[in-house]
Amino acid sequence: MADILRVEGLSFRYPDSPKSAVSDFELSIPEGEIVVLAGPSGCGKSTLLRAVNGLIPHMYGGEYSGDVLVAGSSVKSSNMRDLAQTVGFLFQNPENQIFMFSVERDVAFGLENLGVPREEMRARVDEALRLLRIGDLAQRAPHELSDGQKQRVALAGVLAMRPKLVILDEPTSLLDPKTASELVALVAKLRGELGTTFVVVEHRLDLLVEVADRLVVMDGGRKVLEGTPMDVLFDNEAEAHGVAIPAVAKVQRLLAEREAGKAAAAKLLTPSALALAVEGRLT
């Protein structure tokens, strides 16, 4: 499968800035996955998403190498137009990204910028509202919405756009647990029915274990490690490079300690599994 994203050698650093924000950062991601992206504020995770969605080099000014190649197009040599229909972007805080005053005319806001005929807009709107299971909230105001609905607006707008690679940056922070789990679901079911690549900032991880293919740390502008999730969570550097390693984990890694060993837990990175496998051995 072809890759949607390489990060070949990439390293920039700020004006002003006594050092690199990335540094000879390398990554590469195949069409489809779901790659969550963890490490300590200030490791440089920011840094790489505006390298990726084009900001930087093309609004931030610095001093850049390497390259970055989004659907096989380096981005230094792609104009913000072409990569805004190839990379959709969903901040932190949804707050951000919706100022219409309809639902509807907001996941439009983006195909009217770009110029998209009527009838094509009217598709790709009715078709982001479905996929987000939104449909019924078209005509409200934006502010009168709860965060979780604000963040699935948010989404649609971006899904409207048909990108093929959608960033998402921190996208629970501001949501109760029975909606972040609720949006999580919904980026795995995005994932199966549309093929659409994510790369996830994310620090409560133990809400993503399950539907991530790939788990990879950064810190001070380097990659540090890389693998699944059960690989990561069980590699005894993950905590000393600012890892939130989840509950399940940790309780898992004891009983590895005490049994047969990491193999035995390959599979059990959710509380549900875990407790099954608790009770079967207790029985």
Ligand SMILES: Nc1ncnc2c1ncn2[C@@H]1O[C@H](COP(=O)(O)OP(=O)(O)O)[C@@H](O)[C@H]1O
Second form
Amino acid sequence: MADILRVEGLSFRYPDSPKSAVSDFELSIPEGEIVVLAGPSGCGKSTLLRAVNGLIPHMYGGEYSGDVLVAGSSVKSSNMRDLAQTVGFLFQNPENQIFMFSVERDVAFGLENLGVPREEMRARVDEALRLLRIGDLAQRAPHELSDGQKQRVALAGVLAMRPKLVILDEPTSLLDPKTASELVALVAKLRGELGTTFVVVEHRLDLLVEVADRLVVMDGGRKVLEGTPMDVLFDNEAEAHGVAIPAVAKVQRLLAEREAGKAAAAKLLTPSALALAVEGRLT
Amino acid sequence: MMWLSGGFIFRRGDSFYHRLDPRAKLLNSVLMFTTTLLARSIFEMVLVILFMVGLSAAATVLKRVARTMAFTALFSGFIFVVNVLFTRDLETSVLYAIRFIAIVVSTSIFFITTSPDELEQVMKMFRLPRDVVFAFVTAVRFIPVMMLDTIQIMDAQKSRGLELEKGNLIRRVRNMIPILIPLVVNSVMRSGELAEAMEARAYGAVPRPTSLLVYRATRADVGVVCAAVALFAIAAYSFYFVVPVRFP
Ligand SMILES: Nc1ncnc2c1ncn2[C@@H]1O[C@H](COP(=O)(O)OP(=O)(O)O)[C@@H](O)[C@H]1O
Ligand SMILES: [Mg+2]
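Got the form predicted on its own; could you also share the form predicted in complex with the ligand?
After this comes the whole thing, all chains and molecules, with the earlier chain placed first.
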């Protein structure tokens, strides 16, 4: 399948900043994948995402080299209007991306801005509300929503624009564990139903390895590891780059190392499966 | 402040009046407002006030309106006393005092029954620039957020030993600085994030954005506006053509 996103040797330095926030970055993502981007804070993840949806270079000045191609066209030479329709961006704090006084108006915000006719807008808003199962919140004001609900509303507003690529910047950082895993399940469901490509910046890898096709680790503005989630989690270097390896993966890896000759598992085991495996080793 | 929030801040309601077209609500309030200015007799003034009280009752906001009236009556009393002293005309003084109450109530009814969404629609109707309307919308949207921020910052600073209620006036004002600085920093960061999110959702992509909401005048709209026009006509007629209508 064609690549929805290609990052080609991208480097970017913010004005007045001594060093590049992103350096010589290469990345290709085929349509329909879920890719997780991990790395210590300040390593340039958000900067990379800004370069994907065009905020860099259209809103931020700075030193830019290399190229980013979304659905085949260069971000540099596209305008924000077209980019907004191809790339959806869910920012870290849902509070600061809800503008309107009622949920349904906010979900419609992007479509209003694009001048979508009312009947079509109504249909797309209702569809987004239904996809995220927040139809019952349609008339609520933002301050009457929980953080998890705000996150869904913000995501509905993004999806109503029908982007091919959706970027989520630390979407679970404000959510409790249950709501966080619901969000991850939702991402998997949307990919299945709509074929949307997702790039997710996330620290809680245990939540995402299940659904992700690929894990990319960044450090100091550079890409340091890339592969299937299990390959990366089993890589010796991963922990050194600040990746929080889920405990289950650590144990799984130890087991695999002791059973010499056995290839590393392709999947993260469930706790009960892991318990069985450990039991098997003991007896 | 209490007076302001009680008398002028929208709270969600589900009455026939709340559901009126915002344009009808605006027109109705403007008509009531001008009628009170034209009314030259206590009789006419009482008519307008009865009309407004009736509407408030139908809009299930009578309690709030009554409280606003009671509060405004304090100022009215003052207006009355000053007028009596200067004009020595009891009826005119009473008229002015009631007029003041009526003016406040006519505007109050509009604001407490019109949601920010509807206010936005009204602003658009007046062809205000998109940016101005949007600035208003976000300002209203973030009032509760900023209030929560303030409370959290105050709690945080108090738990670090800041004593807000101590000392003389200068000291108290200085004590506000540890509250204001984080609040300003917060808001600046927030507006940066808002700007990014606006770009990502195609703000300003087309010169004439569409709107999800649609308002169509219904029979209720026409009915309310007709009643207001009738009152207005009576007041205007008597203002221009006849001696003020007095109590029969
Ligand atoms: N708007 C900005 N202006 C200047 N420097 C910035 C800006 N945003 C981020 N940076 C810097 O760029 C680097 C990468 O930041 P960021 O992309 O936000 O990292 P991450 O999202 O991985 O935490 C950091 O050193 C940060 O201080
Ligand atoms: Mg970040």
